[in-house]
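Take a look at this single chain in structure tokens; it is the form predicted alone.
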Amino acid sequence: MRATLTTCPYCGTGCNFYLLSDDKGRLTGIEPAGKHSTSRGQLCLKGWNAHAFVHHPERLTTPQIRIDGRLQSCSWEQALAETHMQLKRIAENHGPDSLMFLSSAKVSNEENFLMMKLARAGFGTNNIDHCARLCHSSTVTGLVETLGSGAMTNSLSCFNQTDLVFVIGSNTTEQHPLIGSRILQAQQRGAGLIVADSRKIQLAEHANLHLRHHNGTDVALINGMMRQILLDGLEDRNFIDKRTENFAALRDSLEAFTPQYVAGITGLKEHEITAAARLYAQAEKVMIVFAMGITQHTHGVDNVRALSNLALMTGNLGRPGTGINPLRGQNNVQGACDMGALPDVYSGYQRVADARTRLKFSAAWKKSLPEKPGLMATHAIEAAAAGQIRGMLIMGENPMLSEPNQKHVRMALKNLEFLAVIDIFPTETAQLADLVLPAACYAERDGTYTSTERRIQRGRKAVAPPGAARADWQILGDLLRRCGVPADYSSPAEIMEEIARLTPSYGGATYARLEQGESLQWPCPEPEHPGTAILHRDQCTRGKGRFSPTRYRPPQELPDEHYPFLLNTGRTAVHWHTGSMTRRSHLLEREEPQAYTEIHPQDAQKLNISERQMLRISSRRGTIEVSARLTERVPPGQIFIPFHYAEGAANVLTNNALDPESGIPEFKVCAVRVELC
């Protein structure tokens, strides 16, 4: 039996465990890493089963090319030559910006770096993005503006030192279970807990105060709390005066947000808003925790700005036990952003529009580089539907389940002249492709991943990939060389050396340090630098923290007489994103095998709905059928559907209206009708 230490492939917590393999090269189980600083010998249900999908019989093992409408096996040489030729043809005939490259939060830092290098140096376009567009693009946009950095400000160890945790828009115990356990442990030792969520999530049962505000009213709630803090004189004047700017504008913008006004918008009682403000402001150290309940709105950036304002107003920044802590949903969302798999920045958030930055990367890659920022992933879907994007290379993403308004997404992808997909399973997106390239999964390749707390960690190869499958970095390296771009890498360690040379925040990150047991948090600018556990200690990354006033804007689509229910979407405790891995894990699939909707018993009684009865859910964009689950977890008038199930895909229903700044869709609010099948 062999034990290989690696990083969990699921959420962004960054847990480590040992993959156990036998002498035949097959995984047999998981063993927690007892001394790891994040997981501390614990794992969630998904982590315990993270080996189960690796040897699944549906793994892709050979390249496939579409001939006469059917995908058929072909050689790697044919597949790679065809991929390069088709992308090159489209770029030459219609311009480089007729191509789109979708990178992945499931692959390593090194592979995300090569994907953005392929788009920019290989094909001359900044049209590169990944799934952060669907989860935390609002976070990056909002926090970069107010603080200068779009990442989690503190470390998970800070939960041991905080006096209060304010959880808003995060079902932490189900989506980030080991972070959820830290929050519960903090409360058990005496810290306060405020939960703001329309659903009665598990954390709400332990909260000192549970705010069940209407979905999409977060700005009104947070502004109301800040107004009350100022009215009570509980703001941190010393911090405001020394470390922030634009406070007068914020103060003036809050005048209208009286408890009565906010209660009318949010559905809360006035005393709940006042109590939340005082509980928050009277604590010496507060950690704000949020996730996609905050970000996935057409005003998601404003939600993030409001939370940043709240932290700055009370001086909850730059100290242990404080901060603004967005929880990343996938194991390498943070790393994919760091590596420049975004349309407007290179690695380390260096702007493509900056001439000196372009010159640095151009000199390293020996290619002229485009200066115009590229398309966001959500805008690329619109452009594909309009015939402006004609070719796509998608790595490790499944937009056919993850993007909103699935009918529109299918039409857009089918409208492409050429679609190539790199993946480990025949996903719903891969089934539409002209070429499918089989990839190694996390257990079959080396690399690094960056967790939600900016911690750079190793992933290690435990077993060989199935059949002819290859690591993504090898596939991308071959395509780069066909484009005439330097890519003679013998290992991911050499790619990290290039990343460190070009990326100041990763300048001190090396495989040698990681192999010695160091677990580095960026910024880590030099080989001797220990890493940075807490950001913005003496000053914000941008200098002074900037207050950014926000106004309340309602969601784009609210219930009406034709579609009287509000739909909220999210994940379950046992499944993960589009289900391509967890639904191929026997024990996890056994726990939640069927698409369902949560509906309040009062609503069920009005519609004569029984437990497990099949329902037809319709929006202005489509219809699905799911089983009923009667529960008071959701308030009357709202339903909740997890988005893991292709046979009952919640994103058939969701609204593809976008935040105008971040391009994120409004997954958390749309209007639906509920009927018996």
Given for the second form:
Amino acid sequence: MRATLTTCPYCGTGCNFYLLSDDKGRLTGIEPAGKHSTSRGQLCLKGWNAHAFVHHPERLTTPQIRIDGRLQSCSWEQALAETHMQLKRIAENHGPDSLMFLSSAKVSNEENFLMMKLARAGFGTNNIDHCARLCHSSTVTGLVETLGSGAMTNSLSCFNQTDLVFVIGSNTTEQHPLIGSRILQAQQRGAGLIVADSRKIQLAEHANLHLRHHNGTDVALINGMMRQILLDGLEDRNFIDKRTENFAALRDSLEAFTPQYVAGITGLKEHEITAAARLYAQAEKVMIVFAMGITQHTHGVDNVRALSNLALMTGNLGRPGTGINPLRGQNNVQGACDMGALPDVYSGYQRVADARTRLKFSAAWKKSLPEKPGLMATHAIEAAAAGQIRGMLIMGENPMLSEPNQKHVRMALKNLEFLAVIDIFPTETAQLADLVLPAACYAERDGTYTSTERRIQRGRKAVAPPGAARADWQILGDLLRRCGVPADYSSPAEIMEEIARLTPSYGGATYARLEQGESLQWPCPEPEHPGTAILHRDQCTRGKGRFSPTRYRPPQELPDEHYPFLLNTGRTAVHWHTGSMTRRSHLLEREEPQAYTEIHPQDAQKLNISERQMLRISSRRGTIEVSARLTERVPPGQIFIPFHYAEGAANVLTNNALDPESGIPEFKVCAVRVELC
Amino acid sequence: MLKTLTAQDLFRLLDRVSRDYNLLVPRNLDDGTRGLVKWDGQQLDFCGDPLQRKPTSHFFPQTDLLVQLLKDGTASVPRKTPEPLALLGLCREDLQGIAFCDRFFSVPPADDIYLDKRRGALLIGLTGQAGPEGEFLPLAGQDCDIELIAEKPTWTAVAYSEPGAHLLEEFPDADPQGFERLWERSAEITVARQEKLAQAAQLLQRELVTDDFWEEIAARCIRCGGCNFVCPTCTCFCVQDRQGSHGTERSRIWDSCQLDAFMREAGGHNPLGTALLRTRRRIHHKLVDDPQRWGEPGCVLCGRCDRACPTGIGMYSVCDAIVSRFGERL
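Switch from the form predicted alone to the form predicted together with the partner chain and give that structure.
After this comes the whole thing, all chains and molecules, with the earlier chain placed first.
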């Protein structure tokens, strides 16, 4: 039996475990890494079952090309030559910006780096993005503006030191279970806990205060809290004077947010708002924790700005046990952003619009590089629908289930002249492709991943990929060489050397250091640098922390007489996103095998709905059928549907209205109708 | 049979064992944990933390391929491992865990899949000064073929089976009085943990623990299944069938009674349909049902579930809470 230490492929917490394999090269189980700083011998159910999908018989094992409407096996040479030729043809005929590259938060840093190199140096476009667009693009936009860095400011170990945790829009025990457990541990040792979430999530049972504000009213709530803090004189004057700017503008913007006004918008009681403000501001060290409940709104960036304002106002930044802590979703969504799989930046958030930066990358890659920032993933779908994007390469993403308004996405992808998909399973998106390239999964390739606390960690190959499947870095390396870009990498370690040379925040990251058991949290600019556990210690990355006033804007589509329910979407504890891995893992699929909706018993009674009855849910964009789950977890008037299920896809219903700045869709609010089937 | 072994003797013993067995020995691993790894003829670490992975997993692994049903109507059963296992480095609790599984899987109809791996395997206990930094570990006295009791710089070796006696034959006899002294020292080791477990078991057996307590424990459970997956006496598995182009593969995989679907019926009815019922069931099973069936609790106090539980509701923590909350009712 072999034991291979690696990083979990599911959420961004960054747990480590051993993959156990037998002498036939088959995975037999998982062992949590006992002394790893994050996992500490513990895992969630997904982690304990992370080996289960790897040898699933539906894994893609040969390249496939569409001939006469059907996908048929072909050679790697044919597949790669065709991919290169088709993308090149489209770029030559319609310009490089008629191509779109979707990278992946599931693959390594090295592979994301190569994907952005392929888009920019290989095909001459900045049209590269990935699913961070759908989860934390609001965070990056908001926090870069206010602090200068879009990442989690503090470390997971800070939960041991904090006095209060303010969880808003994060169902942490289900979505980041090993972070949720740290919050529970903090609460057990006496730290305070405020939970702001319309659903009665598990953490709410333990909270000193549970604020069930209406979805999409976060700005009003946070502004109301800040107004109260100033009224009570509980702000950190010293911090505001020395470390921040634009305070006067913020203060003026808060005047309207009286408890009465905020209560009217949020549905909360006035005393709940003042109590939250006082609890928050009176604690010495507060950690703000947030996730999709904050970001996935047409005002997602404003939500993030408001949280940043709250932390700055109370001096909860740059110290242990404080900070603004966005919990990144995918195992490598932090890394995919860090590596520049984004339309406006190279690796390390170096702007493509900056001429000197362009020159640096251009010299390294020996290619002239495009200067116009590219399209966001969500805009690219619109552009494909409009015929402006004609060719697309998608790696390890499944927009057919993950993007809002599925009908629109299908139309957009079908409208493409050429679609190539690199994936491990025949996903709903792969089934629309002209060419499918079979990839190695996390257990079959080497690489590094960056967790939500900016920790760069190794993933290691434990077993061989199935059939002819290849590691993504090998596939991308081949395509780069066909484009005439230097890419003679013999291993991901060599790619990391290039990343370190070109990316200041990863300058000290090497495989040698990671092999020696060093744990590196970026920024880690030099080979001797120990890494950075807490950002913005003496000053913010941008210098002064900037207060950025926000005004309340309601969600784009609210319930009305035709569509009287508010639809909230998200995930369950046992499934991962579009389910391509977890729905092929026996224990996980057995736990939640069916698409369902949570509905409050009062609403169920009004509509004569009983438990497990099939319901027809319709929005302006489509209709799905799901089973009813009667629960007080949701408030009356709201239903919650997880988006994992192709057969009852929540994203048939969701609204593709976007935040104007970050391009994130409003997954957390749209209007639906509920009927019996 | 009571023998005394020098370091050289011990290496000779291991060489002998490794001729007939696939010998795994304890090593302090790079990540700071302790595990059983294949004997390379040179390196092993006698002292250290408890083994991270439960040793029963060698006989009852997380995933175990049972049979392949091929498209042509034939079946293929995985080949048995040619060389039996020898596990060195098992503490008393680990040996008790294996003994528990042996008994469970041997009840007719015996579980061939388990016994195929277990039969012929050699268990070598490691007790005495073998804990972290040489801390004294209680003696096992049974449940193994050989018990090695570390006494720096020598080892007392006791055989508890024929294969064990055969392997120890050539070594010099030990002083029986010294052995007695080791047992006396072993008995001195605090038994507070066992007492706490026994008290909690009594409170549960007499139904003195109320549901509001279980409500609190259940509210902390994040349904990871870790308590079951690391427990050396958890024997529940479910069957997974996978259909591919060549046929169907049937495996058994570890199950967890902390999952909602563990007992959920096809129609949706679930006798263990709430976290409260499941959490209570886990502790009840080990401390009430197992003693009734086997005459002893299903917890060997190895501490693994307490380490694996992300929210601090492993067996000992729960027992501790039960005794402090309800202890005076006894």
